[in-house]
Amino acid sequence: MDLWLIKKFITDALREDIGEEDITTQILVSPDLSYRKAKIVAKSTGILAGIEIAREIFHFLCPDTIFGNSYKDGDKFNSGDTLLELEASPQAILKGERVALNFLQRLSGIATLTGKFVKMVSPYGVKILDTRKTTPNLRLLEKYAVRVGGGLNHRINLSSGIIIKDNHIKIVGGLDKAIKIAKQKAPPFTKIEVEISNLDELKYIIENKVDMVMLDNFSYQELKEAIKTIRNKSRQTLIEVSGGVTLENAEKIAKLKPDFISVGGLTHSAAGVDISLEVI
């Protein structure tokens, strides 16, 4: 991760949490106290993401922070594992604790959930994609965590590619029309993906030979029929399955051999991993 990209995330988060001053620490802890050691400890299992952000937070608050043993992003951990050791001013430790843990818990939660999906579908050659259903202003970090967990990033933002969705189709006046306009006006070498929501719309996908089709909220039987139809007509068209994907049904869907399964829940519903900081 390029740390310069997340400097603003860190400063904004610290400003939000500290406000004008950490009153409790200001009253109780003299800035002249000797440096203290602390460790960040896992309280559950998971895949680590965000450890460099945590290091940068303490370094920002105390430039002379000394770091000891540390796990790396992407490492798997168990309950009781020490993820990071550090030595810094007591004030820096207390001021940075909550923000560092918030980033670690959130991003590790996303990486851990992504890893579960990836493990489930990878035997079938299927890739897991994220979506744009991210926390406002934290998209880059959350999509980074998806990659740490073994998933792939779909569009980073609306300028990343063309996806014709249901509301585009309604506004333009039909799927066939929307595809033809996109093909006429798309920048060179830009892939065109089209979202369809029923089997009747498949004919437009096949007739217009789009680069990628998103099968959105299809029933299992509809998915089975749609994937078979597309594969019989075009081996080049990539297939993405989206909508209602859970850990309970992901493997069943993967057995149908789409190219991708997108999961909004990676970023909008991942539970934070239990991680704490302990002063030694």
Contents of the next structure:
Protein chains: 6
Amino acid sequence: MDLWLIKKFITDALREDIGEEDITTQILVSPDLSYRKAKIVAKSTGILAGIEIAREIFHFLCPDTIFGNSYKDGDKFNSGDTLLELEASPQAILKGERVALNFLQRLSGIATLTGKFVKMVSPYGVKILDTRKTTPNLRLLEKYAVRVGGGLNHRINLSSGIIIKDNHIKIVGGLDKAIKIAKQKAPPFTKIEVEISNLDELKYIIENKVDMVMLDNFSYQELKEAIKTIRNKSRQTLIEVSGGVTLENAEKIAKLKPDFISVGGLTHSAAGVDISLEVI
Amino acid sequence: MDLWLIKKFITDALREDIGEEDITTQILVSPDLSYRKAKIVAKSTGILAGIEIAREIFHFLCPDTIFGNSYKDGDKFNSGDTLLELEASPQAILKGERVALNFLQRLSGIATLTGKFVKMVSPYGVKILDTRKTTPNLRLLEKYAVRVGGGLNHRINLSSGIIIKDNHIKIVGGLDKAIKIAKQKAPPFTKIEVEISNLDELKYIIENKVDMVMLDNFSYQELKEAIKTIRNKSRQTLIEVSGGVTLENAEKIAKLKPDFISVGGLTHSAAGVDISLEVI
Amino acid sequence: MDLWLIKKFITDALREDIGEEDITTQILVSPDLSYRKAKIVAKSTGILAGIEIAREIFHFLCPDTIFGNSYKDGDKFNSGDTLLELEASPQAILKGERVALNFLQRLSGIATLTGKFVKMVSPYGVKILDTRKTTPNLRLLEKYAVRVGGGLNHRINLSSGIIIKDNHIKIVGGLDKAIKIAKQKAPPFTKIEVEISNLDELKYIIENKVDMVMLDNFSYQELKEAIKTIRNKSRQTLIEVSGGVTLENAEKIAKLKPDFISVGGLTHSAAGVDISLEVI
Amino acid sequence: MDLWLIKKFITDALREDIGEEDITTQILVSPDLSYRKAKIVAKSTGILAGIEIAREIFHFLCPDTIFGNSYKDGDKFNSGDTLLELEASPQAILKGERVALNFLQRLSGIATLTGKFVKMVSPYGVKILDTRKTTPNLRLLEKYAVRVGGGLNHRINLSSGIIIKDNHIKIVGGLDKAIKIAKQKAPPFTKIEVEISNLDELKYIIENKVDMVMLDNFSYQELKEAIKTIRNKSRQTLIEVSGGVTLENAEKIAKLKPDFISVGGLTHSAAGVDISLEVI
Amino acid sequence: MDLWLIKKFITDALREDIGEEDITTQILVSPDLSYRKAKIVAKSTGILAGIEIAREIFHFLCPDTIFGNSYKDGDKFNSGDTLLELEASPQAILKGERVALNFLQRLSGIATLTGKFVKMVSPYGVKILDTRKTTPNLRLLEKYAVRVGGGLNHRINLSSGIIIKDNHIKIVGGLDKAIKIAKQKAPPFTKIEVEISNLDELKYIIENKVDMVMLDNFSYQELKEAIKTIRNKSRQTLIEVSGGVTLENAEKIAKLKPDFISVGGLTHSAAGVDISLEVI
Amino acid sequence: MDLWLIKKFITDALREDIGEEDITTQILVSPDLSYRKAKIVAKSTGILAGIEIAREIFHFLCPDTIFGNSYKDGDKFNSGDTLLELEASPQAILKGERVALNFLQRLSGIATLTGKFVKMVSPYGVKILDTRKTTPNLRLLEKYAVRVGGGLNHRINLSSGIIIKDNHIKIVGGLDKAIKIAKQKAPPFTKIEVEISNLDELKYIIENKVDMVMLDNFSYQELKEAIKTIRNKSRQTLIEVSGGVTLENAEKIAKLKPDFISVGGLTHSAAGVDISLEVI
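Can you switch from the form predicted alone and show the form predicted together with a further copy of the same chain instead?
Below, the chain from earlier opens the complete complex, with every other chain and molecule after it.
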């Protein structure tokens, strides 16, 4: 990820947290105090994501910050691990602490949850995909965290490719018609996926040879049948299973060997990982 | 909440989701199609937050959108409830759908979780506070969702007041010293809170009469003793309990009758509520 | 195209042209003068692109502007044709004139040039593609003008898909290696194209089955041979011819029946079409 | 030109070209690869403009970029000349290439075309002026390129001075009236020019002594007569010839010795110069 | 003045004053209360400037605001005069009050002070000019207020024309040299003024025929002599007197009949006029 | 103050003053001239505020600027004192001069005026407060200048705390009611102040125990009685005197020993201090 693409987002977040001034720090801590050491410490297990952002924050507030040992994004950590050592002006440490942790906690939460799904389905050759159910204006970072956790990104946004969903079909007036228009008009470098919600619709996929099919909210039995049919009749179509996937049922689905399982919860419901900062 | 304060945030989120263009919609759906009805439907129970933002999104994309029945922020809903009816250009419905839902799911998730804590502690006269552990650049909205769920907001940002925490104390060189400086230099309209982590530090609170004390990560026994001591010796000091509060232990803590219980998880770990949009 | 996505770009252009104030208009023309009619008139032949932007400019400067007859984007026009009639406050007409024309002239210039290429190659079933050789910060509009002129868009930007070019190959250390890495790591919804510059490299395309191949700066004889080979041995690979295509040689190339011919000059060297505004 | 004034414009252009990420580079090229040399090479003859922007782009993406030999803005180049040598991280070279070239090609195209006009008219003591017919939001750069090519800038924008044109005259209700109002109300530091379109209007210029007159779309005979009259009767008025000036007729006009010839095509129709980047 | 050019400045000012929320209004006043009348009332005498901005603020916060009687910019007012009547949502009135008044007080303060100078010098045919000594980022508005008060604007910014000042002369190495370079290189539509600080330098002005001369910090006797000399020997040069001009000495200077007297204090030291808002 | 919070404001101010280019400097001064020394010199007495901004401006325009002796914010200066020595590229000195001085003059003007009030009232233990009557979009800097001058800041903006004023009371329908609602609904970290305008309203303050009371536009006799009453009956309530306070009457009021005197004129009517820059 290019940090410069999100630099303004990071400074906006600092501005959001500081408001007009960090009045506690301004009153208690002279800007001229000599530098202090601090460490960012994990309070639970997980997969790290966002450490470059944390570094950027302290570097921004104190360009002379010295960084010591550091975990890298993608590293696994346990409770008590020191994820990053730094030495900086006390004002910078205090002003940057909360925002750095807020980024780390959320992004590591996503990477950690993604990692759990990946671990569960990868033995079956299945890959985990994210969705567009991300936090407003945080998508780039959340999709990055999914990659860090071992997942793959589905569409970044609506210009990344064509997915025909139920609401499109209702408006166009039929799945078959929608696929045909899309295949005719799509620019050359754009893939086409179709979301179907029952076995009957399978035939349109097979006839029209789309790049990818999303089996949405199928029962286990339907999934089994749909995947078998597609593998037989439309070998080049990639298969994505979607809807209601949890850590409880992911492995069972993976055994059916779709190409991908997509999980909205990776980004809309990952709990933050507990991480703190301690001045030494 | 003043919608205009976040209007750019909303259009940025739309831009994030659309990228350069919604290629599926552009190809499949004429901009001149006659208006269609759609409804936003709850897929689980919860407390609604963000409905004005959803309306704003469709209104922005299609200024002639007609809105029908609508739940209001703060309303409780059950699975299957129609939260908002609308009639708009099909392109606008398709382009706005995901972003509107992303706002609704996250904010309602926070309101719903807050509501659970509030229900649990309010019989004891205790109030739920949020923290600064919010999603970067989403704080105003997340704090709004906490209020919708019945909670109170603690500091919006670092300029909202003085809280002396462990890292400040380490840098200043002592809790007593830190409190004394703060009381002397604080501007007249600024409150002072002190975070303490053990019973020994209680004496400084009592001697110095700060506005509020945060009992952070105390054991149940320590909490009991601390609250009793403060109520006896420093009647005007408000008491906040913080650290490790969950739906499992919140009521037990509430019975000790602090003034406030603060819960970081309201904003850093609330799961999104399941809500969808259906074209009719 | 969603006008709101470029609204700021349009007002920035107005601000650029007005500077601090339109001093001529401020001094000569009272803001309260009654509305005047004006028309936008073509001074040469061409294909229109950008008329919605012109309307937006006058609407922005004078929300009560009444628009009369209007050509639509994609319409062909001859010298003397009235492209748009409007009635607005004289100040708005004078302030918006130059910027509206600057948009119209450039975008219509691109659409017109594209149309010439399309007319030349479409009888052979070949399609015209644009490139990333666009004016900085004007890409969305210029790619839109290409579509208006009958062309197709290639990648909008570097996130639209993978194209392996000569400089990538030099850095990776070999075409074969580059293709293999790309095929292994590409996300599921991303196509892969490879640029080759000689017949020897053809074999890697055929072995690795990429989605698309770009034959860059091939001689006519090489083109002939390359296209034949690919059609025989890798039927699913789309073929793009690129490099040095002009109105003089486009038809000859089209007769070789590649799928696409891409023309950088559509956007980097299209002359502006002459269009003016006359107060009536 | 102050680079900082356009720094955001440059990074916006990079952002436009990268979109969410340069997926080809991300997949193929490790960010840790050792630095590579590259050179920017001319593919035709021309006058260079924009080299500082190209340097800024690579410096921005890779602050440690080492620049070798470099042509300067205003230098003439031939096909095959190396315009700039650089050594930078491979990722930075690949990400910056297209945008750097897009700036160079357009600005050098303008400088080159301007240079041709200047060469043709300067023997007669005549100077080339640009117009406001520039690419939206690129005016500062395009006007800079005109200067690099040896031209002079006319108004930067509408606040640079007063030019009374045909549409103003129609609205005010007469040329004479318009000039009189302008002369009375103009602030002290603002010049006044009047555009006239026939010989009859000359008298108002002579009576009212404006700073400059624009002879717009005059025939050759009319030009001859107009210039003679003005030189005789209003010696201090500067003369600008405008409208339909091309490389074919510029010298003939120059022989009539107006002070200035203005050419809209410098900025609205200059073809991009062919320039490429090669990794070594 | 085009209001849209400063619309973002106005909403930024509202955002600055509201911060995250107007907590008093949010707590005390329901957003659904029926509309209330209010009036903006002068508490002293003066010349009004900024009333359109005040209207824009209330219109922005409450698009249905109804405006009643209103003074216009340039109108004189006395203490007790109602400058604007309005009827709007109580929340909008309370949120907009302070910012609307801050604009009105400052801009009317400038217009009022300008008006005093103008009244004093206009009987002698002398005009009042402003300077670039304006409040950072408020220049457009402050220069507008000067015009409202009857003054003329000098350079809007450094691109409005050439003024050669003492520091330029020191760096170039001589006044004569500086003037000669300027006259040779200045673009055709740019005026040239020279600041001189003693009588000796007068000769360069006369020899080189610049457009305007600024007599800076001259004694009264020197002024007298300088003006006489210029009027005799360089009739076309406009004369500006600058430096240390106050309401006490302006008339005396005006009697010497320079063309302009410039007063930095118009914008850097005008006291705010007392204006308040009363809910009725 | 964190300079990065206002960096964009500073560069916007530079952009405002430069416009499209500093044409005088561009024409007269080569960018390659060797560095020159310059000094910022006081032309009157005062208290310095804003020197870090001045340094930032020259550092921004010329990153290699060398700074020599420098006064610090809060230092007192006399006419003739050199406030800052610097050595930089001549272009940077000329381009930064006016903006640097504009910041210094305004902020030092505020600090100087504040210092006069502070000197007058501090012997009586009274403190000076500012108000929200600040220049639009300059509040952070102006409130900083008040602190530099020895004053304290009242609310930064409307989210800093609750002040119930006359217009709130009219809308709510009574002071007593307003106070009761505020006390019940205010978040825990927010103080409450009430503005009263006559002695009768005192009783509500005393009954309801608000944090602070503002005695607005009281006569001297009323002030005397009000302060006495509050000190007797509501010892914990802080007292602010407001309205019509000048350098003439401030000491007399201070003798009544309120806690605070607030002065709007600190920010809305402070005259700029005379400061200039001289190239050496």
